[in-house]
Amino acid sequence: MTTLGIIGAGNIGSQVARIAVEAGDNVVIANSRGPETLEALIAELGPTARAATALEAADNL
């Protein structure tokens, strides 16, 4: 299973993650206001994704 990591959770970056999920890949995903920001697309995302900084959402690019 590939981890990809997104920086930025707006339009597009939320409909990428949400391809990913659907395509059975695991997402980190982060913004520019925290992880703790993203508690409602997380939840809609699912179990494979996970909110995290930038720096850690950089390390699965």
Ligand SMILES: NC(=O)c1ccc[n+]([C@@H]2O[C@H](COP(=O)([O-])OP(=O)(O)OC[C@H]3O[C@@H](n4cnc5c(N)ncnc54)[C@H](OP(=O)(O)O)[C@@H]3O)[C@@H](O)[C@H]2O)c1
Contents of the next structure:
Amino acid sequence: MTTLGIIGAGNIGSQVARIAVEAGDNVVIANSRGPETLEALIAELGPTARAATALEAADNL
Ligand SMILES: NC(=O)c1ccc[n+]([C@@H]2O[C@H](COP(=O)([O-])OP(=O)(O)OC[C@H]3O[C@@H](n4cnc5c(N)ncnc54)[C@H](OP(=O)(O)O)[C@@H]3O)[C@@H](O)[C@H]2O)c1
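Mind giving me the form predicted in complex with this ligand, seeing as the form predicted on its own was just shown?
Full assembly next; the chain just shown is listed first.
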């Protein structure tokens, strides 16, 4: 399964994440404030998405 790393979880990043999850991909998504601030988005996206630091998202870890 493809894992997509997304840096930026605003208008564009969150929407790209929704589309990727819908398409069956894993998502690792980051913002500037830290993974703990993305709880609501991750809850919405479901188990194939997780929040990370920007470095982790860049590495697709
Ligand atoms: N929306 C549009 O129609 C549109 C059109 C053309 C171009 N763009 C460009 O596309 C980009 C994204 O637009 P957007 O509307 O999605 O912006 P947005 O809603 O403001 O979201 C930006 C996201 O990037 C994150 N971010 C900023 N600096 C970061 C850093 N150093 N490390 C990690 N994350 C960082 C922000 O984190 P925080 O949430 O923690 O602040 C936020 O999640 C912008 O550069 C914008 O100028 C947007």
